[in-house]
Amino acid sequence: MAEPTINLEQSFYEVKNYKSPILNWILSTDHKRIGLLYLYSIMTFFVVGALLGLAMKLELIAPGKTIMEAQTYNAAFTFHGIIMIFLIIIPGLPAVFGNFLLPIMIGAKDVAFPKLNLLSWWIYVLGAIVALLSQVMGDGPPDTGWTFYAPYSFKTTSTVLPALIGAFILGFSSILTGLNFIVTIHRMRAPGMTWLKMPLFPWTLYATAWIQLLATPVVGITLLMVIAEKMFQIGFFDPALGGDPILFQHLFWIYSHPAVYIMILPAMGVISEVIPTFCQKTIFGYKAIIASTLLIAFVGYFVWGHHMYTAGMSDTALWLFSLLTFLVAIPSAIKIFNWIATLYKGSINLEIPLYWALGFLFLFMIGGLTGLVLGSVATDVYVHDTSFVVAHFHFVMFGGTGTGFFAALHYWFPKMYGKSYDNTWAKVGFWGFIIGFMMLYMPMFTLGMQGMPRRYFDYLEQFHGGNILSSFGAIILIASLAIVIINLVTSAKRGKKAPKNPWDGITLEWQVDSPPTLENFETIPVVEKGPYDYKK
């Protein structure tokens, strides 16, 4: 493929000096101030989540009502989703690490397209404002669960449109970013960037972007269709007027399993990162990883059939979803071999960002190995739906995706603020996550092969003893994140100032000041070697 062509004097920015410094923010279209806008919409967010999650778990701390009625728990169930999954998980690395980073690292002064880059971030608020309205509007919040699946999903006289309409919007968000890296990986890396001298951050962020470009159309009209239902009854879900329910999760799920490797393929790519910086060496099968990357984001088209055993499909269907499956287990196991290899022998410096790559290698492993559980139909059978099902997606989501944000947010923290941050607070909130991590999800694995059910506002006495360390393990896990976050929001403010290479990476983000200036770099620079071409 011929080398990207650059006009070396090209300025990507229309400099406007506004009186309001809101202003300035809001409407810049520095990708810099993109991903911080990003970021701190994100965290935001994601504060309302963990509290909304810690409710859920009080509520269930013993059988029957503890602080909530059914009803508000269902809401709070589904707005908790809402907010995690479309508002936080799927757009977190890529918007605020990618829009952040992946023009340095490429050797780019920008995005591809920077006022569509604005318009992304703009169109992602419109969608939060809209979906949380869902709350305040009508007959009281959703109740459905963020999957909205038929027909309950336009049966239920709960104020659902506005959440539907709001994670519609939000998927234009996604196709934006995903367009814009695409075009921005093909079209702007400095010369000498050769495909094999990428990092492999922008690699991650390159399949993702296939992914968000190809996979989301499908649920936005999906959603669309559910919205037709509710609104016009035309019958493409409801039973009653000839339509089939389980076209809907079909037609969900078909987005929503590559959605996954949206969420979790920017985290392998900080890994990628953070591991070989911390071991001082060159990260062990580069090749191997960027294939296995490209095979993950194709192989996850195909295997939705896995959430869907007991919904009635054909054996065939069952022992072809389960073996695809299995095989797109094959490439994630690929990688933390990489991962463990790169870290043999290395000249280990134990500094926070690698503590939370590390507890990303284990708390991504007992996701993966009981994603095994659930991707036989033999055993899926007999835990599906239950809180089996709830500790495994968090123990991949959160123990996944959630320990990667944490990691490139400690890892990229000096370069983006030109702050250090306190390396004892954060040991302190690093090890309270991981205790309170494990104390809250590892009983619902034990739960669920007891037989209690997921979604669930109440259970059987039998269930008491589990429910009350997971609940516990809550508390210890919100006090570590708010540990972990006001440690670094008081840092950006009043932390010391941070040199231009703290943890001596190699790639280009870390050639550059700190905070970077306006265009990055002073002159495109020329890549000789790639950052796996050669050791410390």
Contents of the next structure:
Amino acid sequence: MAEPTINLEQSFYEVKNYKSPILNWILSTDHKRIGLLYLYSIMTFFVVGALLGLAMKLELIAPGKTIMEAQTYNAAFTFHGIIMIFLIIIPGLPAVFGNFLLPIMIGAKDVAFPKLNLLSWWIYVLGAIVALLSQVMGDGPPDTGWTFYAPYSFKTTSTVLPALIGAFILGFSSILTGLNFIVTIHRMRAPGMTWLKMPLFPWTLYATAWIQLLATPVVGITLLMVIAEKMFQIGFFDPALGGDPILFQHLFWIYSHPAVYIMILPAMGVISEVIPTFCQKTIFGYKAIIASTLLIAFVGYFVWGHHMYTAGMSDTALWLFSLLTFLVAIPSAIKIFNWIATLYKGSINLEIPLYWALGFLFLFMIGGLTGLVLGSVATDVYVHDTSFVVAHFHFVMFGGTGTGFFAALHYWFPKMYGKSYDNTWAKVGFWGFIIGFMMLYMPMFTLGMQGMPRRYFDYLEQFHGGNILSSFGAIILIASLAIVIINLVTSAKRGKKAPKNPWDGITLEWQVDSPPTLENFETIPVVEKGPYDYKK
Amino acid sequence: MDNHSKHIVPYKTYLIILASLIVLTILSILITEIELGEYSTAGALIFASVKTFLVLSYFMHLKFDNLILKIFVGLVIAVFVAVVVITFMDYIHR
Ligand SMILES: [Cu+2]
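Next up, the form predicted together with its partner chain, please; the one we just looked at was the form predicted on its own.
Okay, now the whole complex, with that chain kicking things off.
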């Protein structure tokens, strides 16, 4: 390698350590390049996952077989789930925007362990490849659903093993990112940035990182136990061998419930950045938002049983988990209250990122409140395993985390690429998204209440109307997502040059160049003011 | 780094810890020889906990580290214990 001459005044895109442009990306330890590597990988998988979702909706447009066989449908919802959960929303916001922005927002030159950071991305790619192998190897793609429930996951003849191993490997990527962020936040904040002067997005990344670190090993062990059970018939979960299938559900949800907070907390952090900037007003209840973030992360560990009300747990466990689940709703409500109070009497500047943030509030509240229907044992027994659950989950994860992701993308796009995007197309994409989203998922609540089960490729004639509406919603949603993504891709290439601080934000990332230089700051800033000290 | 001095542990301490880990391992095997019924699992777990404590304190250097790290480890163990207790709210009352 020739001795590189690094000009610290040019953008990080211009820094080249290798002749080959590909090597410059995949061997870079720059947190910004790694964030973008994650962005491109995640968006690629997102296109696949979204098209699988569309295919499922087209199958459900009419009763009976329309475009695929029942077994293909089983494989489709499994693959859709594995991609969307393990490859997209779990790494999601921390891996993309956390990597790109966390060091800048706390006034650091990089994360604490840049090489470990690059390794996390490589592990992510390895895990993804292994998981994808399940689609082409053996006797057909897995058909267990993304939850791999025992005992079916080791009884099915489909190729589950690579998917399990892939998910296991992906866990390590998540753990290492979490570890990196915890150390970065503890040790690398700029002088003067005390804990209570740190912006809220880094705060949510901090809480998330603890969940990644503590909960992910549980799913790792659980997946290993399923692999061992499948290969050596040990008897952990198989009742025929004296095992307990409910133990699998306990272990799986001990990780997978906290995992939904890995997904949603950073999105809440993004909303807490976007709203004050576009109101030019300090956030209402800064400390209350921090406290509720930590409380969600903590209480979130103890509510996993609400996925298992009908699995045959003891009555004591039923009321205990229901009580704890209701408790975790409180900090989320505190946040919603704080965001709305921030908007109140702010000088609102209605730009695209705020559209998405308001979309988040609207969709996430529907998702959160329908969650209470599922958190209460009496009502959950009625709608368990119906499309009601699927609708709730998509409102929270897609309407919440997904919308938060697009808010972040539109908010920080000028910083990441130094370009502006087309506002008209962005608005068309946003409104199409909201309309398509509501048409797609709202009918699924009613269908679920009427008794339409989830994960079925066929249904009775009485469910036809709602499914037609839902399928057309899916088409509108996919078209709008295409508009949003194409708009951003073309703007990144050909957009007008963006000013350094297009939204008049005052957190540190708006004081550096767009795109930032290799070391972000010429001199490390000294922080004196709070993160949201606007004049108002 | 903070102002905590670099503490150097003598080899002798490490050897004593190693020896006690081996003794405890043997003890946790021997205890299964005694007929304790369902308490033999509890016995084995107690020995394992003592061993964990030794490894964390000496080999992982926690005894000589900042208070904040001790608090972190304490919280992690507390979360783990809470998860186990809540899981047993199902198994015990079934
Ligand atoms: Cu849950």
